[in-house]
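Only one chain comes next, encoded as C-alpha cells, the form predicted on its own.
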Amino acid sequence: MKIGIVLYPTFGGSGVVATELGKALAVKGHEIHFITYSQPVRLGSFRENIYYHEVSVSDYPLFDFQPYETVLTSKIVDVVKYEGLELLHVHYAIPHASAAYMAKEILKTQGIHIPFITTLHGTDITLVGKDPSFEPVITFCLNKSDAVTTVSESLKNDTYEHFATEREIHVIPNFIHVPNEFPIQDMEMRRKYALDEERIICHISNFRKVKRVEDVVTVFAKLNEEVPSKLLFAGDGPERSTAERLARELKICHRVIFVGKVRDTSPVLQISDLFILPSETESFGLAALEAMALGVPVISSNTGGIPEVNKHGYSGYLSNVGDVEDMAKNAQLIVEDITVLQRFKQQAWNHAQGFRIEQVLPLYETLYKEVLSIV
C-alpha cells in the first residue's frame, strides 16, 4: 500500500507513535509518505520505502496567524497526486483531520478518491476538543473521517462523551519496540549518577501542569527518607523551574539531576530502578510503556488510560491523582528490597510484550485493507 502519514514531527506521543508505525510499515513493504512541517524526531536516516514531505509556511505580513491548515490541505492534495497514494492516515485531529477532508473534496473534483483514517491520542480530544470553538470542527471531521482510532479504551469513551459522533470507534493500543532479552543495566552509565546501593528514580516528559512534576519532586522526597536514592529528571517544559523550586524548598537539590531534553530516552530508563508518571490525565501512558520495555517499574495515577498499561501489583502500583502519600509508600514496596526490585522488574518487561510492534501494527494493516476494500 500507498499511505500518507500526517502528523506533528515534535517528541509528544502522537508524532512518536505515527513516526513509529510509518517505520515498521515500511520494513513491510508498504510506501510511506510523511507530511508535516520538519522531519519527525523519531525518522532518523534514509530508509526504504520511506519519504517525507515538508509542509512549508510562507511568512505572509497580511495574516497574524499563518495559515497552516490550508497549506498542509495542498500539501496532501499534491501528494495524493503525484505519489499515487492510496490512503491516509492522520494522527491528532486538529489540524490533520480537517485538511484531510478537505484534501479528499477537492481531489473528488478531480477524479481521485482518498480515504482518511484518523487516530486520537488524547489531547485533541481531552483538552483542545472540549474547547467550544473546536467542538464543531473536531465532530464533523470525525464523522467524516472513513475510519476513527484512539489509543486506549478510556479515550474512546471520553470521545463518545464529548462528541457527537457516528463512527465506530476502534482501539488500537500503542506499542513499544521491546528487547528480546531483558535488558542489563548500564553499570558504568549509572555510576556516574549514584552509589551502587543507591536507587536511581526518573520521570520523563513535557513538564505541562498535566504532568504534575512537583508530585515527582514530592514522592521523591518521601521516598528519599527511607531509601537513598537519586531522581533524573528528562525533558523539559514550562513547570521545569517549579520542579527546580521545589527541590530547593525541600533540601534535596543534590538528589535531583535535571538532564534536559534527550532525543533517545532509552540511555535514562537503562540505568533507572523506578519511573514516577503522577499525570493528572494520560490518554494511554507512552512514558510509562516505554519504561517498562526497559524493565522499569512504574508508579502512576489511576487516571485516563493508564490503568490499560500500567498492571496494579504486577508492573508497579497504581493511585489516586495526588496522593504522594500511597505513591511514596508504594515506590517503598518496589525499591526498598532488592530481590522485590528485581521481581518487578522482570514483571515489567514481561507485561510490556502486550504492546509490541508486532502485535499491534497488524491492526492496522487489517483496518487499512478495509477502508480499502469498501472504497
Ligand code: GMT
Second form
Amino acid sequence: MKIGIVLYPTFGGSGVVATELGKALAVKGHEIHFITYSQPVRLGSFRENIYYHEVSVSDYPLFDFQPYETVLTSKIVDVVKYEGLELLHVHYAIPHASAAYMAKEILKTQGIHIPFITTLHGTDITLVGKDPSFEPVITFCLNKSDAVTTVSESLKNDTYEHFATEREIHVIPNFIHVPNEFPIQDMEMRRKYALDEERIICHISNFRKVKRVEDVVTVFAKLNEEVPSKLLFAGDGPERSTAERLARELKICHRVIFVGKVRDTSPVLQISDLFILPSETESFGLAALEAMALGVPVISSNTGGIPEVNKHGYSGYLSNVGDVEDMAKNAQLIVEDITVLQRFKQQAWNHAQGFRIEQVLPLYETLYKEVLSIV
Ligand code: GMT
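For the form predicted in complex with the ligand instead of the form predicted on its own, what are the coordinates?
Let's see the whole complex now, leading with the same chain.
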C-alpha cells in the first residue's frame, strides 16, 4: 500500500508512535510518505520505502499567525496526487484530521478518492478541555474520517464522553520493539551514575504540568531515605525548573541528574531499576511501556489508559494521582530487595510482550484493508 502519515515530528509519544508505525510498515514493503513540518525525531536516516515531505510555512508579514493548516492541506493534496497515495493515516485530530478532510474534498473535485484514518492520542481531548472552541471541528472530523482509532479503551470512552459522535472507534494500543532476550544492564555506563549498591530511578517526559514532575522528586526523596538511590531525569519542558527547585529545597541535588533531551531513551532505561510516571492524566503512557520493554518496572498513577499498560503488582504498581506516600511505599517494595527487584524487572519485560510491534502492526494493516475495501 502507498500510505501518507501525517504527524507531529517532536519528542511527544504520538510522533514516536506514528514514526515507528511508518518505519515498521516500510519494512513490510509498504511505501510510506511522512508529511510534517520537520524531520520526525525517530525517523533516522535514508531507508527503503520511506519518504519525507516537509511542510514549510513562509513568514508573511501580513499574518499574525501563519496558516499552517492551509499549507499542510496543499502539501497533502500534492503528495496524494503525484505520489499516487491510496490512504492517509493522520495522528491527531487538530489540525491533521481537518487538513486531511479538506484535502480529500479538494481531490474529489479532481476525480481522486483518498480515504483517511484518524488516530487520537489523548491530548486532542485535553485541548478541548482547555479550549471548547475546538470541539465542533474535532467532532466534525471524527464523523468524517473513514475510520477512527484510539490508543486505549479509556481514551475511546473519553472520546464518546467529550464529542457528539456515535461512530465506531477501534482501539489499537500503542506498541513497542521488545528485545527477544531479557535486556542486560549496561554496568559500565551504570557505574558512571551510581554505586553498585544504589538503585537508579528514572523519569522521561516532556515536563509538561500534566506529568507532575514534582511528584517524581517527592517520591524519590522519600525512597532515598530508605534505599540509597539516584534519580535520572531525561527530557525537558516547562516544569523542569520546578523539579530542579524542589530537589534543591529537599537538599538532594547531588542525587538528582538532569540529562536533558535525548533522541534515544534506551541507554537511560538500560541503566535504570525503576520508572516513575505519576501523571495527572495519560491516554496510554508510552514512556512506561518503553521502560517495561527494557525490563524496568513502573510506579505510576492509575489514571486514564495507564492501567491498561502497567499491571498492578506485576509490571509495577498503581496509585491514586498525587498519592506520593503510596508511590514511595510501592517503590521501596520493588527496589529494596534485589530478588524482588529482579522478579519485577522480569515481569515488566514479560508484560511488555503483549504490546510487541509484531502483534499490533497487523491490526493497523487489517484496518487499512477494510477502509480501502469500502472505497
Ligand atoms: O503526553 C504528552 O505530553 C505527549 C502526548 C502526545 O501527543 O504525543 O502523548 C499522548 O500520546 C501518547 C502516544 O499515544 C500517549 O502515550 C500519552 O499518554 C498521551 N499523553 C497524554 O494523554 C497526556
